[in-house]
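Next up is one chain by itself, shown in structure tokens, the form predicted alone.
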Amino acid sequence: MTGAAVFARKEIEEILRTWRIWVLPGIFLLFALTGPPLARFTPEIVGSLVGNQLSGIQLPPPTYLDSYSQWIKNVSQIGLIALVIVYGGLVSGETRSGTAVLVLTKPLSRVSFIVSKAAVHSGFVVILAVVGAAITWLLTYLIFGSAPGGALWRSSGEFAVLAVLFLGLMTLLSVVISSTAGAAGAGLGAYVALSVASIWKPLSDHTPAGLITQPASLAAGKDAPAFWPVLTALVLTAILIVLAGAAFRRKDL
């Protein structure tokens, strides 16, 4: 077994045996379990709260698309912010604790160290998105009696690409910024900048900025030009990982 494979197995075991197995999965599970019932009963809750103030106004009946939109809205905002915070110390945590030095005494290059980390945790995030979407679909079907999956899976797929992009960004930031809080703050700043950029349609249609808003549109059953945002996000993710590997090679441990 190669050094990279051994290290990847160590990363998987670390996910399963530490707090990482509870935080992000707990957040995604919460949104998957609460999204469909919230979508179904929100009009009734709103009606009971405002009472006669909505006299003469008829709220549209909820549909399965409202359930999908609830899921995507939550994970694209709160879930993504949680990801940035959780992975602020992805690399710097190991360098501070001395684990990186110990691991790199084995037949494992610094570049393989970075690539293995990014690959394992990207896979982890993608699995969370798939499982969360599957639970959302099942509950939506049980509650609404109808749940065509196209809109849900397209929007969740775009979100997964966005999540992997930010995982790549946090890999780089956690190499160049020693402070976990500093790396997380920079990641949140990047999220805000990408959100602002998504307002301008040319950027939204042709860059990763589109992945901030397009998943919600897809979940609502609308069309969105997904090719270029997804392609550029994947290319940028690869570039970020390469930069992280190059920076880690020059870093004093």
Contents of the next structure:
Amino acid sequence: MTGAAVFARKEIEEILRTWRIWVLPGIFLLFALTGPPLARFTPEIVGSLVGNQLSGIQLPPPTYLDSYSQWIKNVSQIGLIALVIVYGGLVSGETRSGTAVLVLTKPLSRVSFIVSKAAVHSGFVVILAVVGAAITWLLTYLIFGSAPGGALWRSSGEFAVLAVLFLGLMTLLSVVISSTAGAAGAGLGAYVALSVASIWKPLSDHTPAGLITQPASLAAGKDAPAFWPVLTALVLTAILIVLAGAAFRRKDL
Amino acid sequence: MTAAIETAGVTKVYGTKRALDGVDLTVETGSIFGFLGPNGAGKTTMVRIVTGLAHATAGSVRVLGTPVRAGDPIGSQLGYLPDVPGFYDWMTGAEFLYFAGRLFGIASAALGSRVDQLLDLAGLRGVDSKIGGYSRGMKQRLGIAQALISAPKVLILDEPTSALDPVGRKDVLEMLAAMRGRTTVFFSTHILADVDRICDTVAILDRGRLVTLAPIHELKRRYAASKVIIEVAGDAGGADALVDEIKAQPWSTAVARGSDGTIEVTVADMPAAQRAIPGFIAARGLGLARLETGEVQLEDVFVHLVGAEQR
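Would you mind generating the form predicted together with its partner chain now that we have the form predicted alone?
Full assembly next; the chain just shown is listed first.
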């Protein structure tokens, strides 16, 4: 087993044996479990809250697409913000605690250290997106009696690409910014900047900014061109990880 | 014989501060090398450059003949213990040693017995709790164990005994001493007694500069002649006046009163001191009970080389 594989195995064990197994999975599970029932009962909830004040307005009956939208809106906003905060110390946490020093004075390169971390945690967030989508699909089927999966899987797939992009960004930020809060703040700033960029259609159609709004559109049953946003996001992720590796090599530990 | 560690002109600058200033070191293979210096002298910076953890502003480092490039992994023949080792708190000591051994690519069959051996050595056999619950001393002993996992040819330890109780300290020093001839041990410390006890060679760093590098016995011999111990008979006032008179002499660099009434004089010119001191004693009507050159301790050398500049 190579040093990178040994270190990746350590990362997986760390996810399974520490707080990491509770925070993001807990958030994703909560959204997956609450999305479908909330979508189903939203008209009743709104009706009971406003009484006769909206008597002229008729809310359409909920469909399985509302359930999918509920899930994807939650994870692509609150879920993504949680991801940025959780991964603010992905690398700096190890340099600050001294564990990186012990590991990197063994036959493991700094680039392998970074790539292993990014790969394992990317896999982790993709699994969370897939499992969350599967639970959403199952509950939607049970509640609505019909759940064609295309819109859900396409939107969740695009969200997974966006999550991997932000994981790459947080890997780089946690190398160059030694404070966890500082890196998380910069990550949130990037999220806001990407959200603003997504308003302009050319950027939304051809850059990762499209992944901010497109998953919600797809989940709502609308069509959206995914090729360029997904491709540019994957390329950008690779660039961010390469930059993180290069910056980490230059860093004094 | 190839030097185990060789540095040439290693310099490290942080902003306007020169943490290391052209340090040249040669550590002979198989030796136990003590790297001394007061706090802030640059010892840890030097150790980090030697282990490839930090970049030197100038200069070069070779370990076992191979150039060290900061940021690149070091070879499997080097073991390292930092001053405050950081572990994954969720692992047990045995799990960490297995993890470290796998990073070195040690085969599973050999790794099991190696881990057991090192847990015994560290006194952690049967300790099943997570590292997060360890005391600082236990972490330090686990740190030494992980540094030895690959049976390295060069062992670099930064302040290895600072967190240990007297028994743990004795055990670690005996363990290091037992490696003499087989493993090159380079350890930085400010505990002079540890160096005095087991080291063959010592280097003293002060404010980023190498003040001296020599075998310990030679260093002691070099400075032994510069210390005189005097014991006089007579009234205390006369002895005090004698101390003041000696202090005023150009050949006297330091004078201290021992707890047993002796006077310890560090001298720059021994023949001049030996000629003058009996005359001072006789002139004050004191009796000369003892006048001898003292056995110098490493602490005296250290204070002489570092303390003098700091004053």
